[in-house]
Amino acid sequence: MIKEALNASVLEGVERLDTSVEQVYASDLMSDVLAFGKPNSFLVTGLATQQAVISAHMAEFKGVVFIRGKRPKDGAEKLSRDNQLVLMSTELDMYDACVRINSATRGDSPEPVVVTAQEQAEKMLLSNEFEIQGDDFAKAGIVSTDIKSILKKIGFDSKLVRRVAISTYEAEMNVVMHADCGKVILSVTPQMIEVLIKDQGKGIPDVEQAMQEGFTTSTEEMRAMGFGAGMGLPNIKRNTDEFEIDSEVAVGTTLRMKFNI
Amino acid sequence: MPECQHQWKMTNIEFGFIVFEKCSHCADLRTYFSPDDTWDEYKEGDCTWSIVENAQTFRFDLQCTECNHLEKFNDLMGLLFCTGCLEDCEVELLRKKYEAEKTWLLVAFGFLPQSKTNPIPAYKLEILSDHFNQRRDTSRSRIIIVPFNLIKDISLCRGEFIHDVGMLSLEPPEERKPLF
Amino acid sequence: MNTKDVMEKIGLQALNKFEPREVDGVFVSDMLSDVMAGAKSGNLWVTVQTHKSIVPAANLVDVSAVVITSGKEVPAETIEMATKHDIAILSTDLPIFELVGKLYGLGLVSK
């Protein structure tokens, strides 16, 4: 229906075009769009970037139509069917678009949805899980950069991006050396930000022996690559705000990093 | 034939960001055009680049309807209005003066450090004046632009910047931060 | 119709002092730099954006005025500087999209 009132052509989920929509949304402001915008909306912006994809997704949206002709060059167009949303692109300037949208959707709109404070605080923004190959050196490090960028681009404070990203990356490489294989699940929420590894390996004998500065278990193999100069757990703890570690020898260790937002 | 007297029409546009980075070797100050929001550090010799801030923004060209003269503005950063920090800079000297005749006054910038050396030539600022001019009813008022070298001490300029800087952050946007 | 008769038939509140102007057509976005590429004298510009450097970017493209949508409080030096530069400052509780309806329920067009 959106389709046809803007003449819009479909960048990507034309099969997702019979979805229904409950609201639309319309605003290049990002933080509106997560602090105000409803799950099911339909977003219209004039800000042709990933960030927009990004945004409507955290909001639950089922889909963006940029204006004015804005067709985004990054990696939107993935991120969007990676994310199950409509994406299209019109000619119209954002008031002609919110006027034949307005017009065919007249008389039938449904009640907005009242979201209350509390679900708003326990909203998920963001979830995204990434795998780790145990004893994969030329991947190592993949996983925390995915991570530093994905919250850069959200747009926090470079600071504390850096904390997630040192902590991620610490931990991932211990994986990489020490166990078969892990999963990083990144968590946003209004509140914090949470990164949780869990790998499949032979564990740690002694956690509180493991934390002490300098200690490690790393291979000769390992630091000639220069790597396993300590577990890194110390500096693990150092940038986190919260963090749980639980490990069983021959199963595997769990890792929990929570940063306050 | 009499010359042409040009009527422009912002073409070619382009949306993207200005991307502001500093050197943290250095110190010194660089700016660029990209269609995307890089974020990237990277190093130079002993320099660490690293960006501060990514402004949303848009290139164009100006073309004259009449006679499709193409007039090519890839070196204009932006534009800064006044807030009158320093009450010697020659900047807000002339932007008094003309706001008594109703006329708006704004800078051109070039994009740092090339636009030290090369400033953008003073006939472009003038189309630049003219296209504005043409887009409004002068007789309300003006627009005037003027070039950045005016400007006293670049590093004591609290002018601000016509950019969207935060818009793709999450956070609600906080009060601006000048970015000399 | 002038900047008056709009405030008046839609509700809006005037945040500054102003002398009425005809409204030619209507613009929304609230990226500055969409404003200064799209928008045409006379029109309203309704944006979210309150950030002074709305008033230069206002008066560059010469706007008839400004609608600040969704309730957002204005700063007072965007308001003064806008009253400097006789900007008409407008504001509704409404977000943009309803406000477009509205918009166009007295037959404004964009331009």
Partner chain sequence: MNTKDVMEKIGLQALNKFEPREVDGVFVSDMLSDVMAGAKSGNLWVTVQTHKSIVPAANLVDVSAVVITSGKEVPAETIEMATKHDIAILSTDLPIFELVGKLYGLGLVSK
Contents of the next structure:
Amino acid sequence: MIKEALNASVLEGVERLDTSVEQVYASDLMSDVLAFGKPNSFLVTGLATQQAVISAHMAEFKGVVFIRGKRPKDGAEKLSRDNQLVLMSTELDMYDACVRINSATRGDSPEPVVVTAQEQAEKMLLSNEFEIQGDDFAKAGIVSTDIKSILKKIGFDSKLVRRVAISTYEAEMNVVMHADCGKVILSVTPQMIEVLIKDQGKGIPDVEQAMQEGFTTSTEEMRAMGFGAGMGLPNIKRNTDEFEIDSEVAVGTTLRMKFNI
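Mind giving me the form predicted on its own, seeing as the form predicted in complex with its partner chain was just shown?
No partner chains or extra molecules come along with it, only the chain itself.
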């Protein structure tokens, strides 16, 4: 088990230590986790913040272990408890943790819950609206977490929910980092999930350039939180079936994301 391999202390989720894990992903860049991490994995990171837990939740990970004895102090433990994630801390550094985990035993992922088409059709018609406040990193990711919970309760396929959650989370973080405020509208029909995010802020001068992987205008502070690596908009495009972006400098940006059911 990962706990024994790392001699880790459990911060949250001791009752879930027997959860099967397929892979372990080590990174301090949360956009990379969202882009390349696979479901039923475990995150090893030195980013001891709420954002690491939210990123793990969006990517359908089973838990997070913080290296070098780090422990989050911003509500990460409650988020882990609410979303059934295991949270641990180890004194090891990233390299030693990865070496030890490499030999840990990994089990099979649990069978997905099967929901009939009739059950989905009866439950999935809804429209919800959420607000995002720019520069409020303490609450960043909460809207995406709520949307993911709503879709899981409806009974959508876990892979579809994961794509919606990752896309919404990336878009939400862009609003927090680059806009004054934003509005999120979740619309669900029997054929499609649509997430519309409209913000008020400085806008994007060159959308084509902003869509290139690696391009970023983020500050060092944003990078220190694991974001701003220039993967946000490319991640959204990768996970959506239809993606539209419209931006006006000094006015704001509108993202329309569609996911086929």
